[in-house]
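Given as structure tokens, the chain that follows is alone and in the form predicted alone.
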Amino acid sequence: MYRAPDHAHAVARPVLETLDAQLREQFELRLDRWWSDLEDGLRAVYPPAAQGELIARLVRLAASAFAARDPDLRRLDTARTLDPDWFQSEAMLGYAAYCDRFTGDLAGISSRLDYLEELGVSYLHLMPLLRPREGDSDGGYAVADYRSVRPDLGTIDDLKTLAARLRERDISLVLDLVLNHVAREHPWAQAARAGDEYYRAFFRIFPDRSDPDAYERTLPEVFPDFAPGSFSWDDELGAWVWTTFNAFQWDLDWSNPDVFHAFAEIILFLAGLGVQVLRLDAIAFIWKRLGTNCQNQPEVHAITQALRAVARIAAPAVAFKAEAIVAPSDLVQYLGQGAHHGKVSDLAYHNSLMVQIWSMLAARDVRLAAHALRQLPPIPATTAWITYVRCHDDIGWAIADNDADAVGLDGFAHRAFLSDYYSGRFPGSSADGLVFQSNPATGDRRISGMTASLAGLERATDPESVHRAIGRMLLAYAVVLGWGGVPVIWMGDEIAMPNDREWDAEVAHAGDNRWTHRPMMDWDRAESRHDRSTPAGQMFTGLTELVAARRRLPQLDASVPTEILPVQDPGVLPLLRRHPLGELLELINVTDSWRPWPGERLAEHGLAAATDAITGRRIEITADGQLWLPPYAVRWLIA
């Protein structure tokens, strides 16, 4: 048993001395069990004259945070304590929303919650709602306040009430904690204008281009068309300044441990108003390392681990989950490799899969898929992909050149032909989605647009085309739901919904066409979501019965790792998830044809007779010894 020393237990004591014998004992214990991932993280980070400072800064802080929890989360602290993977369960469904474009405010948002149990959910994400700065706020992302709610939205009591209201129904609400940077009208900021050499500090500034160009010989562009560079000028600040996304969003200096410790504040605050997972936001940039792109630097994962740990010993109900949307061969790393397996988020966006899964549908092909996520290392057993077809963001083609190669295909031309296909612009394509940040330089082109319009539902014109839109969007969450994770719903695809045609109707939103994938809810469409007659209840019933099958199948626990078996036909990409209760077999026909399995593959797994665990019926193997699957199709075949 690890023990944290005398000295960091001193430190809490008068912190806690109003606490009964129980309390402290608890606290004391969990300093014990996290003493060692704090202590490692920071001495990875920090020189030796500034960690004995920092440590006792955040003991104090966590024994704060503790002796101030609300009797009610203490008691979800124990829970999750006992069940430490409460978030890898079958029953986990998540669902992703702006709360403006949902309910309105955070009060709408109680009113729908019978909608959200209906769907199974057990996970609410609210996109960005701690207060940004007025105007372009990049979607949210430019934090203004960390402490307070867009005024429109509602306060920080009502963010806390529906904090409790969700966990009445076993829901745990998720926000976004944005790492990187702040908005320029921070207070940080503002102090830093102001002359203020603490808060300077707290900022990557530079008198010159000197620095700055130097750094920028390696630095990839992230919104090339309207912020190109990676550093801004600012008049009142009279210096140059880091600004990796926009010249509003001032990256911060996390070599300053004055910044780690910000941060531990603020992830203890809203823990203490009962938010139970922190997305951490473009949590890959944090670090910031000279000739480098300055993404995925080793100092990420250990500044992950020691926050983690300062979560744990005062709210361990809190889980970490990384918003790190990089190379497929970095991924695995934000759940924790080597010396931090295990020890850094909880959860991280499998990024991967949902470039593939789009791959495949415009293909018509799983090799690349079937190479490409074999190519990841197993994830520690205690975390979780959350796993997606689309989010807030734009779809960027995260397809490396050796994954292409290793199945005969050009990666630049396989990148381009999706940009093509999901713009409308290849031939027969169907897709209806906008191209996003066209680089010439790079040949790169992102998309945006919701599931539907990506599928091929707005340009459906027979009943046909729209059962084989309805049959794409099915078969993409299919594949998430039966990953294992968190599998998660974009607002509206479950209805789905098709794009915003008005996306840049709003001035602040007019530059970027990401809009058209965040719609203002239709609840008006919503109310035929039982009526198989329309798109909207076709997609709703199909995506819930997915949903409940996947909550009877314990074969679907974060826990179990999904294999791709070899493929026998390239329309069809086979999973497997071995499990003491018995196999699960995916069999996925991502083509609009009739696609072969051969029977003997099913009879090696002991699921010649096999059950589909979607519908209840057994299959068919016909005469010529092969299992038939319809364009589309997805079965989830049980013994």
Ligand code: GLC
The other form holds:
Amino acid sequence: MYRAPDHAHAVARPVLETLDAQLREQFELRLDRWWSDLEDGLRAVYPPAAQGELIARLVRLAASAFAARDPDLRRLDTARTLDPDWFQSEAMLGYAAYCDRFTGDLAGISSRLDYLEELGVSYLHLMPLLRPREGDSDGGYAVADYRSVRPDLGTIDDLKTLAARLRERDISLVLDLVLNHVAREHPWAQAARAGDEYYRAFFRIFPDRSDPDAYERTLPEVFPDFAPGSFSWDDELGAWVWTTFNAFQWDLDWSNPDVFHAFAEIILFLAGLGVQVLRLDAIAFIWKRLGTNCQNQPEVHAITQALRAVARIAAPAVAFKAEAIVAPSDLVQYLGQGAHHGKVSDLAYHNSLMVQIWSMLAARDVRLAAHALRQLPPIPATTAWITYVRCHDDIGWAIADNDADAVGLDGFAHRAFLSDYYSGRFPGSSADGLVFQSNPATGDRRISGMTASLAGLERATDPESVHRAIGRMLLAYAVVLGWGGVPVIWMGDEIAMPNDREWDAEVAHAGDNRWTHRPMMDWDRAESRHDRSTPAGQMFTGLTELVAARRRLPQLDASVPTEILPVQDPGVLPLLRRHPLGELLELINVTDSWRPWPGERLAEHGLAAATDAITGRRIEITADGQLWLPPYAVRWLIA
Ligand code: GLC
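Please could you give me the other form, the form predicted in complex with the named molecule, since above is the form predicted alone?
Following is the full complex, with the preceding chain placed first.
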């Protein structure tokens, strides 16, 4: 049995005094349940001398947040505790948008709930909206105050109201928790600049270049173009400060227990507003170790485990989502491997799947994807992937050399091919992406662009090429909808919006071409979403058909693993999901030609007379014994 020690209960008792016996008991049970996760996590990170005090402060904090919890949220806590796999359901669908670009402000979101409901959205990620620094704020990822909202979007009360409105419609509110860094203008950084020793210890500050130089020997650059290096000189500080991203984003020192405590407070504050999923931004970077790339260090997972334990004790309705855009072999750890199995983030972005979708479409070949995706270890059955076609960031070609080798490709050459292809330089490519952060030292060239532009819609001049571009977009979304997990649509993709050509008109954005795929919502275009003679209509209706089919398929619950069957035709990706109610076989033709799937293989899965769950139509095996798949076709076959 789990049990927290008496001294921990003793710390909580006075804080809970005014609550009734049942609530006090509830807290005690939760403290018992999560104690070892908390203690083990902290033990792996902080020296013994610091642990006792930190843990007592955290228990007190959790108890106060629990005592102050809104009754409606307390009810949600109970509901989620009864249904801890809520986010694994095949009915989950995510949507991600910048509040200002989607509806102007927070109040505007309430007027668009019908639109979201029409799509089937149950999870709404609003991009950073806590008060950022003025001017360039890296899209809000340089936070100056975690307890207020960007003034032009609304107030904390508006956010609370919106969270409640969303709850009424069973839509979970998802917000970013930027925990690797704060803005140079955040009060902690201000105090550090003013010489306050307590706050200087929140950051990684160096009097001269000796340590920065030593670290930089093994540190990759995140923004080599506009923010080279990982340290910035600050005149007021009179020192170098660690800045992984931009010079105005100061990395925090998580080896300081006060930083941990400060973020535990912020997490519980956001939980109190009704935020249901916290996206742990740039989580891979929070622990630094000399001689490494300072990403994915073991302490990252121990810290996440302990933070999650605090959240589970006080506000179990809150789930964690890791944003770790890392190499395939480092990715699964964010959902918990080894000692952290199932104890860290509940959700994590499936960056590898996203990259492989684009790779398959460019190469018209599934063999690399099939191999690479098969190499990923299984994820804990209690967790789920966030699957997505593209997001607000660039696409970096996270394809491992050994995966490429295994299928006879050269990793470097393939990554270069993908950059050429998606920037439209490769002969025959119809993609229209922009090169982001070209790094001559490594040969990396990441890509910016809306799904529609990368899929060739913008360059399509005749109906046939429009049809093919839409086919590629729907295929990409079918893969993420058919993978299991929470598929997330990025704003504008549902109506096939192209790149924003004016992305650099705003001064603070010029120079960061990720803004080309962060457009203003085109509500006029959305008006034609039911008109199948328009690209917007073809995309929207195709997508909503897929979403509806997904909801009917229990095989798509995230707890069911995706198996990648042996490839029969290099153009067809075969995915199998076994479920007590019957198998689901997904066949995905990533090419622009007709491709076969052998009929006898269908019989092995009891699918000789299968129906396509998307269209409801019976499949047809032709006289040659094959199931023929048209260009870019996706079939979800069930008995
Ligand atoms: C994450 C965000 C990205 C931002 C970075 C720094 O990767 O997605 O937009 O630039 O963190 O906060």
